[in-house]
Structures are given as structure tokens and as C-alpha cells.
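In the form predicted on its own, a lone chain appears below as C-alpha cells.
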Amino acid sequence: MSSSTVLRELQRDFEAKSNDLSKLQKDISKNHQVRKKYTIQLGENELVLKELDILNEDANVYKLIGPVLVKQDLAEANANVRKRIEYISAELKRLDGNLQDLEEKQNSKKEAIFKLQERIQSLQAGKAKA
């Protein structure tokens, strides 16, 4: 195969894992973007679960479903908050490994793409002297 040839062939690998790369940082951006989402609403469950711990047992709690308010018992209210938060949790935990597989990922896409740009100056300064 002649160094033009190879060359090209370089290029195009490079573009391919370019793209790769760039779909990865989106992967990752997307995904800090829920984990924001679920951090704001686990703090939000937190302070509720603070303010159903201050009541007394004969307090009234209700509950916004659609436009009305329901009454709700405030032992239920309290376990509902507190699986709320456990499923808040857990999702954190898995978009954390989620995101920690994204990176590892990340950087073996960029340490791909570096030893493909050294190739690629190499074969062209080859060519270069020719």
C-alpha cells in the first residue's frame, strides 16, 4: 500500500473516532444533566421528609394530586417520601457508574485519537522529506 493510501485510510479512522469522541462528551453532558435533575429533587424529598419528622401524628398532610389536595395520612405521607428518596439515591448511584464507564471510555477514545495524530505527522512529514 503506498503512504497516500495509508494515509487516508489514517484520516479516516481519525474522523471515525473523532465522531466516536464527540458522541461520548454528549453521552457524558447528558447525563450531568439528569444527575443535576435528581440531586435538586432528592434535596427537595430531603427538606419534605425534615418537615413531615417536625409534625405531630394528628397533623393534616395533603397531597397535590393534579389541581386538588388531597388528605393523606402522615404515616403514609412519610414512607412515600422516604421511597422517593431511595429511588433518588439509587438512580445517582447508577448514573455515577454510568458516568465514571463514559469517562474511562472517553479517555481511551482521546489516547486513541493522540497515537493516530502522531501516526498520521509522522507518515506526513515521511512524505514531507520525500
The other form holds:
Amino acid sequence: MSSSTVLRELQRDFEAKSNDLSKLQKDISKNHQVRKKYTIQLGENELVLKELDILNEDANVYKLIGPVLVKQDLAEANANVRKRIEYISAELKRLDGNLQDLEEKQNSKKEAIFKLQERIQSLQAGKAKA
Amino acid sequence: MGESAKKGAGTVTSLAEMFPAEDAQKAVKRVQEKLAEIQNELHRVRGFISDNSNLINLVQKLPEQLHHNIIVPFGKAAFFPGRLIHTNEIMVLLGEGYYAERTSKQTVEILKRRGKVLESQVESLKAIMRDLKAETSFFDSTASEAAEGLLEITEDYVEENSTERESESGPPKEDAPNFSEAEKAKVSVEDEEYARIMSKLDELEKEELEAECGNETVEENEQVAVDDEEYARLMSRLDELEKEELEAEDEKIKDDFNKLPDQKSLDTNLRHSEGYQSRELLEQMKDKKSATEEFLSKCDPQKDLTNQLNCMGLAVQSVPEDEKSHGKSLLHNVIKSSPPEKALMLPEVKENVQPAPLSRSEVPAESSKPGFDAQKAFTGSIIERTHNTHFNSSQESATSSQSPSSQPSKPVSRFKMQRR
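What's the form predicted together with the partner chain like, now that we've got the form predicted on its own?
So here's everything in the complex, that chain up top.
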């Protein structure tokens, strides 16, 4: 009856691993969403930067902070937007790295699960014969 | 094909096995979902574009009047009448909470730039849609093919298969590549192929010779005219092969040609001949045996024939035959002259096309080697032809010995059948 205990252990292992896998997949999808958001923001900021570059030096620029429009220096606004773009790019890079990591983990998990499945199946087949 | 199948190189799997119909259909569904998504996105962006153009119109019209009477929304449900003043001052949201004070004109410029961005987005979406549509149709066809029970046949490509080669690469293309191969492997499989081709040619030649021999005694000129046409037909086919060769080797041959000492006395009649090599050959013959010249002058009425024939080495064969009828001593002269010519030419051949070891090894084994003339069939160098002449005219049965792989059972050659 040792084979049945082994089988049970394997199945437990299998379940744990599949849980891990689903967690990883969730992380990956979250990562995708965040990335999407950041890419959109990056595009918007780039548009803003373009427009700010086109503006005259004496143009009035305001920033909406909460419910109020605060007047801002054009140069200041420009610098702010640039910083924001830098930050978003760095963030995107970080997310990319994370995603790669997660995908690697996912693949290795998948492989492990596949192997486990095979073992379980072979065990079950052996049991059926015996 | 059949041969490779015999070897067991091929595998046959049904397409349905590799791509089950349901899977393909699932893929189609998935792609179609994506397509619908993209279509929605496209619709959204199109809406933006129309909004944008409406806004541009509005902003352009605003400064036309000092003030506009409007209904101002107040809260969720209330409106009250108001007046829009400062019609040329617009606060434009640039994005990310940044606003800029702009005139109407400047605003229109900003809006137009935004419109351009939207247009580019539409373009990219359309491109994606095209890709997805192609994917859908591919999956669709795969699904239907799988449902129909299409079979996928994979077979290893067998390069050594000479019959396949022949059918795949037509004769005109064959000569150049095969030569390099012939260089690599002395008597390779290709030789057989050449031997077959050459055997056909040999048969044809033999028949030509016989016909000429027989007819010459009766009406030489008429026969020549008939032969002329026949040759022209055959030659035009062979010319195509030859021309490629010639183009490649023209220069080389020219060089060799120039090396020959007696070239300058080249017969003007022979200048018409298209092939350098035949010129060369005839010249050599002339150099060695003035008898040949005599013969050629004798054959003057047939000059055009000779010229046509000259483009192939075949001419040489027919010429000696003519000679034979005229005077056999001449023929013998020519024949006797051929071996020294061969000796003379062989180094040239070496230079031209063949690696030294190959041509050397061929000299002793020439009669026994089936692929000998075949290997050199379209080189554009004369020796083989001279050689052939030697063989064909001196011993006409040599054709069979030359090409053991030929079809001796075949009574009439393909060419001959065409002729008659």
C-alpha cells in the first residue's frame, strides 16, 4: 500500500504546484495590465511634451491639482513632464524584467507539473494492472 | 519519387492528425474574437476622430463672434442661459493635468496634430486587422482541409536520384552544375544520365550517318537539304544547351584558341560557325590534314549545313561521313588525325573544365567508360567530339560500347521518330 501513499503525496505536490502556477499566471496578467497603463501614460506624456515644446515662452501653462488649476512656469512644466517620462520608462523596463522572470518561472513550473502528471499516470496505470 | 518511397524515406500523415479540425476551428474562433476586439477599438478611434474634427470646426467658428448665447449646464439636471465671452481664449488640456491658454487658431493646430496621431492609430489597427484576417482564413482553410481528410506527405529529397534531377532541372541548366559535380566525383550518377542523353545522340548520329551514306550515292544535294532541316531542328535544341556553355566558357576558349599557332589561317567559311570549339576543331584538322580542307571546299554547297552542324560537334561526325563517301582515304586521314588532336586538346580541356586527374584518367579508359562523352557533352571543347568522330566513323558500333546504359533494345531513336 506504499504505492498509494506515494501517489497521494504526488497528488498533493501536484496540487501545490498547480496553485503556484495559477498564482504566477495571475501575477503575469497583473503585470500586463500595469504595463498597459504605463504605456498609455507614456504616450500621453510624450504628446504633452511635444505640445509644450511647441508653445511660446510666454504662454500660460496650468496644472490641474485636485480641483484647482495652478499656474506653472513653462520650463518647470517641461522639466516635470520629462521627469515623468523618465520615470515611466524606467518603470516599464522594470516591469519587462519582472515579466521575463515570471514567465521563466511559469515555464519551469509547467514542466514540473507535466512531469508530475506523467508520474502519477504511470503509477495509476501500474496500480490498475496490479 | 517512387524510388525514395521504396527506400522508406517518405512519411504520410493525415492533416487531421496534425491539426485536428476542432482545434483549427477553435483557433479560428479565438482569432475572430481578437478581430472583433480590434474592430471595436477601431470604431472607438474613429469616434475620436469625428469628435476631433467636430471640435476643430467649433473652435474655428467660436471667434467669429464676440460672444455666444449658450445654455450652461449646472449640476446634473439644471441648465440656465448664459453668454460665452472671450471667444478667442481657450484653455486646452494637453494631457496629464496640464493646461495651456491658447488662442482659437493655436488650438486648431493642436487639435489637428492630435487628429494625425489618431489617423496613425487607425492605420496600425487596420494593419493588425489585415494580419488577423489572413490568420483566420489560414486557420479556416486548415480546418476545412483537415475535415476533408487531406494527407500530408513528407519525403526526403534525394539528391543522387538522377531521374529526378533530369526532370527537375531541364537539360539547359544541367550542364554547368553537373560539370562541377563531375569534377568532384569522376564517374558519378550523373554520368549515367549523360550517357543516356549521349546514347540517344549517338543513335541519332549513327542514323544520320547511315542515311547520308546511303543517300549520297543517289542524290547528295537533295539529301543534304533534307538533312539540313533535320539538323537545324535538332541543332536548335542543342544550341540552347550549347549557348549557355559557350557564354560561360567563351573567354576561356578564346584564350585557348589564341594559343593555337595556326589560328590565323582560319577559313572564312568556317567563321560562320557558331561554336568556337567546332572552329577550333576544324582548324586543327585542317592544320593537320589539308585533305580536310579539300573536303570542306568540296562540301561548299553544303556550307550552311556544315555551319549549322558546326555549332555542335556533330558536324564533325557527319563531315567525315561525307568524306567517307567521297573518298575513304580522307576519312582515314581524319580519323588518324584525331588521336593526336586529342592529345593536343586534352590539356586544354583540363584547363577549361576538368580537373587534371579526371581528364587524365579518362584517356586510357575512354572507350570503356560509359560516361566519358557524356561528361564532356556540353563542355564546348572539341576533344570529345573529335573523339566521338573517331569512334562513330571508325567503328559505328562503338555507340553501344560507349554507352552501355543506353537502350540498345530501342530500335529507333526519339529524334529519328520525330524526323520520319
